[in-house]
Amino acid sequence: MALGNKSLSDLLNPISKQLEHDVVAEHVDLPEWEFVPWRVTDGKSAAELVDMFASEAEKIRVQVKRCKRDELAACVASIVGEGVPETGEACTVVCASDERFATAGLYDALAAEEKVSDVTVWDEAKGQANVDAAYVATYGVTYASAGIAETGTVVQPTSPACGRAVSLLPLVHIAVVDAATIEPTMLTVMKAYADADGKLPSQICFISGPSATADIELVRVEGVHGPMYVRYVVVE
């Protein structure tokens, strides 16, 4: 039988046989675990989790800024106002369409920066034009749904107001995250998604610093599959 014509049963039957099952099970019951491993986040307060999140993020080459809610626009604008990293040249920005950004006055603050030549706010109605703008943008600004203290990770789901291109295509990704949404571990985030009613986003990115690979002779290369630089803005 040609490889392209194999069915799911062709794949699963040999595995089932090795597991000494007569047939492929139609349903698998989740085991009830009695042992719960200790986590470095156990017993930490909300403030301590925020500190851990910032500390772990810096270990993976993420620059972290912390601000109050009324300082959000100025904080993000100060990052973008530096222009293209390392050269300081004029830059362009693509942002998620988010009511919290609008309320903070972020879009106007970005447009007012001298080194910003263009600001694009994601608009589902514009389709491919959004992706084209993200492809050439220096900065992509998103509002993460959560942070993970244990690993310094931000959780970035896609939505009609924030396509995946905003966090994946620009040279620099700026992720804004509310301190109140920082969870201890990935398990707590995944459990929240598992318990949630309704349809999941088409994609949920767990972003832990700049895109990087060390496939070739263990030499770390950044920016291969995504942003070369990542900045977190923690709103407290």
The other form holds:
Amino acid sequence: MALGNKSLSDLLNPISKQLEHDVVAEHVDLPEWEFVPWRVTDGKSAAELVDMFASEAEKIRVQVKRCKRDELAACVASIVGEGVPETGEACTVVCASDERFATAGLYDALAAEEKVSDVTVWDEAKGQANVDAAYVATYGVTYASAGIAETGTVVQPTSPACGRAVSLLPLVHIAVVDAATIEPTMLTVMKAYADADGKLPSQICFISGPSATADIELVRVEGVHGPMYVRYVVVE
Amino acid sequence: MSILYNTDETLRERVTEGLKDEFKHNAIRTAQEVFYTKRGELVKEMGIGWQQLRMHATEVRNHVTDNLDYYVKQFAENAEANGCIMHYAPTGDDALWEVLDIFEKHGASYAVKSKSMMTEEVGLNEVLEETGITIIETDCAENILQTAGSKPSHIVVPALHFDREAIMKIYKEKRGYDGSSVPEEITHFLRKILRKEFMDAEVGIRGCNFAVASTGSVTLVTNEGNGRMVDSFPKVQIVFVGIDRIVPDLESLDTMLALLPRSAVGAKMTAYFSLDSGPRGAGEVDGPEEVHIVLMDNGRHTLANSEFSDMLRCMRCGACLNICPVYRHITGHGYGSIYPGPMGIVLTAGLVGYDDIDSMAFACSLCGACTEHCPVSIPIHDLIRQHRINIVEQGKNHAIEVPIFKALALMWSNVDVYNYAMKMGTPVMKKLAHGEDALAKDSAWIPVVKGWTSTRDFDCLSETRFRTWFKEHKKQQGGGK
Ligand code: SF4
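What about the form predicted together with its partner chain, after the form predicted alone?
The complete assembly is shown below, putting the previous chain first.
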């Protein structure tokens, strides 16, 4: 048979034949599953889940701050106000465009910090300039769509208001999470996406701590291609 | 086909080589112990939930295997509806063809890649390099191997066989590194040099841990963030997806993710898990403009509805390697397949047949530790035994080796695998390697590597044939699709 340019049926036919199916079924129902796994989060109250989220995050070396909604801007500003971690040099910030940030006065608070030399708010109209800003930024600030208590994870969908670069290129990623959006496990997050109408975002990234490797002699090193430091700000 | 490499030495030579290398030995032992201990703690924490998760994952994966044609079709149609460009590859050569075609159409010559066993399986790097395309491995370990010209020795920690001094030297010679041998410094050097390459690359090539049929999504589990770089910045993205990567829906994806990082590296989650559904959306300024999915079979369908169908559940976590006493002794390079260890024996034999690997199935003590630790309850050691039975029945066995491993099996199956293997394993393997009367001199055991630093011999025959085919077909088609 010639190479390349194969159709879906070329791929499917041998599979169907092997399975002794005459045709590919029009529809297959999921069976009643026999096992419904127990999870460590079962039976936990909302407050317990927030605590679990924070303690699991700390286990994976994320620094967690908890604040009231009206403290959001001050809380995030106090982190970037320290400048570049370890050296304390002046820094730049790239930030998701989000109404909740605007309402909280975050953008002004960031710009007012002495050690912050530039603040870029993600703006689709500026195209590649957003990515260029993120490439050199010390801090990237996002508003996570949810948190996951079991693993201390934040959920970060891509959108025109917040590109992939914000949580990926800067040295430090600051994720703001509403306590009310903290879910027990990834399952509840997945269920919500499954129930939602329309197409999924082009990417939903589940982030759990700084980028890390142990590829050289199994020694853990943080800060490989993604952020070296991750901070969560939990808004209660 | 590049699943096997360097098929011209005997197991005895390889085992001798492996046992000589104390560093590699200790490295593998440490890795096994670290992953095993961490995994154990997490499993304990989950209580009864762990076994329930395993059983649930097993029933989900079985359901997909029984309806594989339906789920492959559903995934393909939904991925296409998301705006992905689909390429169907019944064989590895079909996959290579499709990839070359994409490069040619874009006139692209520069690509970054994140670790993908499927691309290893088809020998993608070699073929692309042959055609003048630069392809950069961006996973730290893979980059070390690529820079050094070596092969993976572990599926999760592929560069385990190099110590820090060796790695420092490699980068000094090849990339002008002038720092120390401290892992942190070397890693941050890699961060610096690879960053620019991610931004400049025209094409990003990646694998897929699980593909979701109901949403047409592909997923990637990484710790370093190189996977995210690959799928955020190059304008064209190529995703390799095996037909055995499919789960029905997002809920079952959660089950797999609850098992995979815990089993693989003893972590609750990896730093990054991304769920990708099509190219960048309207108004988005990063992410790929074009996503090509290469959906590949390459022999996997033959496992369905067969005595080896359980293997289609495998999630490539490596837990069976991390527990295996034989793996510890003969190391990843000992198997001569890109898929080493217990899972590797079953899968390699399933994909390439018995002719070239006839004795690989005997590099196992049948102790059953792999089966006990597999997150999707694959009866791995039973499947290995089944391969042996088939090999013997088909008259491809090496009679002398069978009793040896039967004896090993007896010893290892009744004691604590770890302690016993550590105390007894080495002398036993040494006897195996040196005792003239233990092994027939000419027994062509299993495909082997020429020591652990040698580069892989790409299967020249099939590569040449492939390139010729590609050129001829291109000519017939007038140079394009
Ligand atoms: S066979 Fe089981 S334990 Fe081994 S890699 Fe596959 S899923 Fe993991």
